[in-house]
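What follows is one chain in structure tokens, specifically the form predicted on its own.
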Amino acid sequence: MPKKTVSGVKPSGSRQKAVLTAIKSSAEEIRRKILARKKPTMKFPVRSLANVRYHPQRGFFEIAGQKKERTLTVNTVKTFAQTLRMIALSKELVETDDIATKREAYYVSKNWQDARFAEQPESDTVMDDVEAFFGMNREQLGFIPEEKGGDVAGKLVVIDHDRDTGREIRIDCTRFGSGAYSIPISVEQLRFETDAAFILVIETAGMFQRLVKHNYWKKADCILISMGGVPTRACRRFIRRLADYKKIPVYVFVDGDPYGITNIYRTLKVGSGNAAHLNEFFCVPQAKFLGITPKDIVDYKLPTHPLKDVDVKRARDALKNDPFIRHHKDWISAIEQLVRMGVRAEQQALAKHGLNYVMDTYLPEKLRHPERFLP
């Protein structure tokens, strides 16, 4: 396997070099096989909960052993096929500085005859393999998300380049009004000014407008950040090179479910198994759960609905199964808390004791004590 790259390490060009190599070499490795009338292989990290590890001392999901071989074979010679046909494509497009999304790159397979993709998944799942094959993040190899990276208002000044002159741009995140500034699918180029004191992270486009409208980050001296759900990549490591290079705390606000913590959370915290072969670069170590917890549904005596089916099975598969879950007591004790209770509560639920109430009265009194907060 070709030897990982850490992203924005090197300089562009340097970077672009690297990861052209290493296409080389697998592509000439294969042929030589070829050649030689033996069976080419390409081996791949599995990609699952059940093949990752976790040291509290590091903070993140790590790849553990296991491992796939594909082996050109009659059987797999059509995935084998589109396998390298997406090598191809991302080596095209490294070389030519250009992008793909990902459902254009299923498009363009649409001209690869028998070893096009019938949908979209099976696409993303080759994709998902070609970047644990030579473990780099799919942003090296040309291939961006659909989606934006999230949004960011308050005591931040963001510094990027301008792409055609290479000047230096200053965005102040306070001058967005009722806007915010967007996090960019490849955030390793920014740089960053702050003076504030924390990072508050959202899950919800909802009340991430609230506390922007009512300008939050001037009252809490902080930096907003909104994840939309499930944080992107972009989003995740934008975090994490804020907070390590400022050096400040980041506390996350999401919904008191089991979603909201076993996805949304532990993947912005440690990161997921399907990439555990990058999570090192993915994941913020440092945040901390400030809430909605159990607890907050009883202290603060909010509107519930009931567990789904769904809720309590995911519930109950991170206590089984989820590493970081397993690791922390506290975490086990507050699901098995929800669990009984039997309910979930949105951020939103705040609203019955008034719209504001939420930036009056639950984060002044949540933020005096952080030691308290989940890990």
Second form
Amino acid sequence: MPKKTVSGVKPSGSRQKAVLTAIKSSAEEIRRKILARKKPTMKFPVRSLANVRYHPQRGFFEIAGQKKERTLTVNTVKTFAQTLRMIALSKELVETDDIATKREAYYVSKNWQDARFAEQPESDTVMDDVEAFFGMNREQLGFIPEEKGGDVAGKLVVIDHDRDTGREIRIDCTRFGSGAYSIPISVEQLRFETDAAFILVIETAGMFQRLVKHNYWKKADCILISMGGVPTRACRRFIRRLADYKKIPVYVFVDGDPYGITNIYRTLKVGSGNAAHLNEFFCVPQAKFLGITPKDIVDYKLPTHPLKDVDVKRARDALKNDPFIRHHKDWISAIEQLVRMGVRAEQQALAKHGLNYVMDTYLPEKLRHPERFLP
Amino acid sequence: MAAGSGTQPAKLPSYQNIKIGSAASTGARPGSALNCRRGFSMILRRSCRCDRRRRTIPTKPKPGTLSLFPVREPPVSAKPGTAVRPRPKAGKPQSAEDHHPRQLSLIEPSSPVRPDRAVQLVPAVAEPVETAAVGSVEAPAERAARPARRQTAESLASRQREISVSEFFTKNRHLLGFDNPQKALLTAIKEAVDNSLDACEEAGLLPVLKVNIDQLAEDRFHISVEDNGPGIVKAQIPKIFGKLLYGSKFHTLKQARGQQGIGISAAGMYGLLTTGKSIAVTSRTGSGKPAHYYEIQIDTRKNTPQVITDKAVDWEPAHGTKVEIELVGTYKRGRHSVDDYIRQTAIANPHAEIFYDFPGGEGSIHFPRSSNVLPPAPRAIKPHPYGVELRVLIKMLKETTARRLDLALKRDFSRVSEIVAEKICEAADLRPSSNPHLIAVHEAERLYRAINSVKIMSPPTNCLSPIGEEQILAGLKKVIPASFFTAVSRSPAVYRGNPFLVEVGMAYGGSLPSEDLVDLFRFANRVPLQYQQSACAITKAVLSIDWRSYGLSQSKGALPTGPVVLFVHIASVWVPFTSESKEAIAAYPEIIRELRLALQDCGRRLATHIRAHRRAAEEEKKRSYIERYIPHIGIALREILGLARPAEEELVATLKEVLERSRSREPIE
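Next up, the form predicted in complex with its partner chain, please; the one we just looked at was the form predicted on its own.
And the full complex, kicking off with our chain again.
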């Protein structure tokens, strides 16, 4: 297995070559074992929150040592065969510089007779295995997600290339009117120009629309990015590259509930447990939590809903198992406060004080004290 | 006999619960002895207790109480203080004799009465409930206080007369298994087949039976059952087929299909009742003798046969009997069907050859014999002391030929030695030398208690003739399309002094339906039991076992589910049926225990088989896994490494070998 490559940094030709080498050498290893009349094995990092470490200095979830070894036996022969065929498909994609979505890969498997997948979740799991096996992200292996990256508006110029002519394209994110620039699936080739003071990352499309409509970015001198729920890899990578490149702070504005904090914000900042082998690139360690904090619920007298059982469970689970939350006392007390209050408040709850209260009062007040943002 | 005496008001249901209405609706004249007699149609020479009851029941029924029987006529409105007297309804029959049995059945005693008891108890059984019911009907009349209309003891006596068992069963035919047309057809055939098999076996002949059902009209059938038995002596034919409770089996303790001598004559009686046709019997006892043909009807009042036709005929078989009955019935297939009964009979009697011709069939079905060995002839035994009830004991002492009590005990009972007899006498505080004929009732009672306090050896069990494990397997294999068979034959045990034994056979797999409940075949003395499954000790025993531990699925309180046929046989000198139609076996704890042991034994064998089967299936699955998925590993490696075909094939072959080698050592996932 090759040493981890920093995806997207190397030019695509050599990146392609590295992937092919990795694939071939692992296949060769399996072949050698078989010819030596031994059972071939594959080692995968265990993909779960239990097998990640949080590095405060480096700022993201890193995979811990645990690996599971899949030995080819009668019981594992089906998955083993499927994994190898998926790798073979990946090799073909990389060689021909093509891509396949997860769904397309699933349909390709329909040609594999007995080894085909019955449902897409099966093929997704095998794909995640392959990804973890090589320590590469799936885009490098030729597989792309279906999901959309996210929307951008505000003081930013994105520099892309025309695929046919290779000429530079300058995309001015201030000129989308009431619309927005859509983050592409692959963001490695993009460059940026901006003089914004900060990036405001927003959970819901609704709140994003309100801020865009009223040109809030002009007033606050910022870039607005909508995640639409848990941020996709492309979205995380986009924010990371932008923030690194221009050294500007990232403030996150999500719902004040356990899902907003421990899933959306946590994944954006330090990555996910499931793809811990890739978090290094797909995280935004400089992100700070603007709101809505449990304290905001009290300070702004926000209307609330009671926490559901799943919310409470998620919160307690994070307090117990999430290495990121457990590392920050501020987060522990904030989440404990939320559980104690037994309520949650959405971003839109600010509308109680007037539709534009969020732009006129809430955000300016909060932005006066970035040092009070949660880590 | 104190049973059912109306002098025990405490036993009576409270008057308030007794409903009025039946008298009005059936048009009976209140206060007439007719009511009493209808209530106790089987009672003979009794002083009219209900008459006495009448005086002891002063209460008037509350208006608005619900009626036990549908009131078809609005009750006569009652002014306060006056009694309601149901008026006879015009046009309705006024005497019990005129009633059609069907109409009468509504108000007849419906609690099953065992005819053996009935016979013995004919003189004085009165059901208290009935007494009260009649009494209640009478009550308003009594309130009317019209002494002029009262019956005198003498006038009542003039109407009291004997009721024959045949009359009783004509009205209570459900007690004998003729309650609906489908069941009637089955019961008639069953009685004839049981008799034929018993006769053949007693004569030491391998049975050959021809069973025919001809459909004459929608609901009318002509059935005939022919056997190759020893035939019946001419003089006996009318009595056997035209008199209830006439037979050879009632007075002996011996394993046999029939017990009371009711069945076939009752079937004939049913045929006569529904079609007016006589039962026809052809019989021949040997090649040198002529065959006799009889047409017989039963005179229900006297319980005596009436010979309609009596002639000598030409008949081909050298010996045997053929019984023909025309009756109203319904022929259906499936559960409770005659087809099922014949099939199960063939399983339980592998030594019998049966030809079965049914409506809509193409020619007869042939069930060949799967064994040429007759079951050993069961022997009659003397009653065991533990199984004897006080009244029977008194009767036996009265009738004994012995002059001394100890000798009577020794001679008339099984397992009573001189020492045991002495111990019994001592425990009863009776002199061994006393004359058994002079034992008083209270002394007999002491004796009865003494018997049960002395330890007596279990009765001999050579009186039983089990089917045997081999024969059960042969029978099942002949008829059931399964892949696994097992059978258990328990050694004999005893309930209430009666020896019995339990046998269980089990067929599993094959083409049996795996989603259905287990098919339970119940047998008593080789006779299939088809109705009242849930009331039967066999079913209760099956339900009491946790079949999930034997690899079958089972929901709470239900029979297990799976591709299984369960064959359960109880053989006994006296099978304790819950009713005279012989449909269910009473749940004596000893019987349940034996059943459970046998069932569990079979269950364990089944579990072993299922486990082995699953292992083999798992093995097979793994083998197919290797065959199916290894080639894909070859394809993938070829594609990745750009291998040539021979190299790919080498890889696949080697990998298969490697996996095959380790397959047996791997645990099942």
